[in-house]
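Below sits a lone chain in structure tokens, taken as the form predicted on its own.
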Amino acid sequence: MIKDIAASGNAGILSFIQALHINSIVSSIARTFSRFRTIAKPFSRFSTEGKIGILGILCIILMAVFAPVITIYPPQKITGDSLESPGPGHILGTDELGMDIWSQICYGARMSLTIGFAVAFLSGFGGGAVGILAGYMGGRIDQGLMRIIDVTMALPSFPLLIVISAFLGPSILNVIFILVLFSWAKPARIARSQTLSLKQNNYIIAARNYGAKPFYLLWRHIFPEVMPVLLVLVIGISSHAIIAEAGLAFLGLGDPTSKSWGMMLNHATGFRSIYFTPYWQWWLLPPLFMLIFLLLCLAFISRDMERILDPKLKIKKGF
């Protein structure tokens, strides 16, 4: 009698098993962290910079998103005494007006990442298509194309930032407008480029005599080959446009209203004196070393991403 009673426990038990579907749920933990694997292997490859160069950008991505939390005063208030040295109240000090300069850091990465990531998405990804489309049409389409795209690229293009910046006024829409009129050129050339070639193929030509239409050879075939060279681009040119938007500000060109590390570097730069005091150091130093940190970490990333996405580089790493 005992051992019937045992022996219904483990059939009741086992019942219970099966009706939780543990083995369902064991092969879906599998696949999860499979895929967590797969997502993590790319970044295997990178080099201890690039590591270090993606985890500066996630840090001030967070410092941008959370801006708000990690800061005790707004940017635009004035919550302390003229030119106050860094202390318990004011991590960094404070400006000539008494504004926070932690407060503005951290909201001045907003801006520099908005613009950059702005300019490098449309011009980037835009100019690609653009050149793609431009060299699967062929004809007149392209020729057009390729000389509105020479004549881009010749022209001096940050003395003509500064004249179309002044001429539309300080604005972060007209900002991200001039960044994108003179960085869209190149990806557009190379992207026209590397579709002349590919559309060359056997299987494209197979396909294309199969019924396959434009769009389907351009999305399934010839886009996702370009889209490594793009974004390897497209990191170059956030880091083209940040480094713009911070000499657009620094000559005050910038939006004046909102807080970046250029205005910062403007503000600073344009006190009396201020080489010869210490507010410099608290002052002047910080945007300047965000700036040049962030530049770093996306140089790092851009060249073990070209590394890796184009085999026929044999990039060691380290410097």
Second form
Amino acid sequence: MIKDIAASGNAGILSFIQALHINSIVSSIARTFSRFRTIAKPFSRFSTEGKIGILGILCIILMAVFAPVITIYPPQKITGDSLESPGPGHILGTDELGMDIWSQICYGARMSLTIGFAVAFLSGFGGGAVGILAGYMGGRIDQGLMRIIDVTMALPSFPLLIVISAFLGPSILNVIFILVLFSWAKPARIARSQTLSLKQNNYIIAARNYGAKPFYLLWRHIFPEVMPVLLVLVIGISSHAIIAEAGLAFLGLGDPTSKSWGMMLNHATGFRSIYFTPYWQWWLLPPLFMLIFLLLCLAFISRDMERILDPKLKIKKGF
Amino acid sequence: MVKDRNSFIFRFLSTLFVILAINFFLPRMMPGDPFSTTSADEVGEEIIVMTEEQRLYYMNYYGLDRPLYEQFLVYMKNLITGDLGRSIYYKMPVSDVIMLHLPWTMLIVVGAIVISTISGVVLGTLSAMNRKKGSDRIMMTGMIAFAEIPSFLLGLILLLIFSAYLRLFPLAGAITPFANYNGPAEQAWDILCHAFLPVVTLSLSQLTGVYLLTRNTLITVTTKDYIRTARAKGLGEKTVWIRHALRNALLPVVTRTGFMIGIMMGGVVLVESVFSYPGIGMTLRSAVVGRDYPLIQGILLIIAVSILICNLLVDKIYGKLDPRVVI
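Please show me the structure of the same protein in the form predicted in complex with the partner chain, now that we have looked at it in the form predicted on its own.
Let's see the whole complex now, leading with the same chain.
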């Protein structure tokens, strides 16, 4: 009796649940949770250095996003006396034109991050896609592409970068374009070799025999396998791009209308007698420190990711 | 194997051709032209004092008014005969301008290679001998963090500390201007003082690579049977490490040194700018600002070809040193 009631009650609840599609909602919640877990799990796998790196990057990203909130003065307006030392009015002082240095640092973070991530994603995933396609198709296309990759990798990138950016004119888009042009080859090569070895696997051959179309194979089977390696490369490329942008700007070949950290270094070192005066302490040091901090954070993350993804080390660590 | 060698030479030649083509076409597509700045007092300031007639005369004189492919053929022909053209800004042959500045670059690059290789090998050996101890871990972490700082930022830090703050070294240049030397020793000392910081910067940026390579190869080598045999023979630790382990671990370092030249030639432009060192890097920078096409081409060519040749040499030497490798 009681059982029956319980059963009917259960059935009632069940039907009620079904009617509300709670089942699907619960499963979707579970799915999002598991997705969260897969995101959160690698984070706990990071070592202390890696966590410091991630937190550092987050801080810089927040700084760039909320630049208008945490600064008082616009970065490109003259808001004080020339070369004011750090004080209550201007937290980090002003440069030779009387522009606030703290604002320049915050807005400059946008430049470095934009260029770093844009170049990394375009060349990492673009180059990766090219490499996967070439490795999958093989034959003439593959051969030709390998030749192009060889030549691209043998070119002396930085001297050419200087000349090309001088020729194309300094703007953010041009700098991104040139950097992508020089950094797509490495991910393409690695994606290609990975694809070549993956292609031989039985499960892929089986999937193909079941009638899987090339696009499905690439998207469902090959791309997820190549993805982790690409991710590590993307971080490496982004730090290279940030260095290159800072270097170009330091040489005076950056976008003159933007205040990037490299540009600040260029202005400060171009100032006559900067080394004989105390000005360098608040004009030259902040951008220098921020650039090094950003690069170190990226390096920590990429080293840690390499360690996590390297199967040999994984066995040793007992993951 | 024959096919391999062919593809190797093909790769070398095609890279060279791409560099030549970029080298030729790029400066010609740059906005502005060299004659608008040729008479300006300061680089970057554009004062047009030439009449249209004079401009056309100069365009004709330097061959800039002919079609591009014709210019390209002339350029290739001149290259083969070793003629790099005349610099528009310096008003003398490009090869002379390069020869004037190349020794300074060679001085710091070669100095940096020697220092970073030797100290990298020594530190790597020490680290490998003390591995699993605290000193190795500290050294490793420090070195890895160090490697991530690009050379020109490192140079700026060194310049700030040693020249601006402690005033131990000169701030800029390669020699003291208007100096009267009492003998060659004093002159050498002066050059050394000026070259010291650039050399240290360049070698610090490459040190970690050599260090890690030596350390890791040494650790692999010491697990080999012949090391155990050497120990079993009763040889001293010193002999085992230096004569048996290090000698075999040095092979990859040779390759690394060769590739280092390439990386340094790229980074030297920035490092020279930091220290205002009058090498070809600084010259390239001023040539880009002054739109001195022949000079840009000449310097790019020198840098690119020296990198290519270094890579080629490394492959050849490695084949000789390690007979197991077939090129």
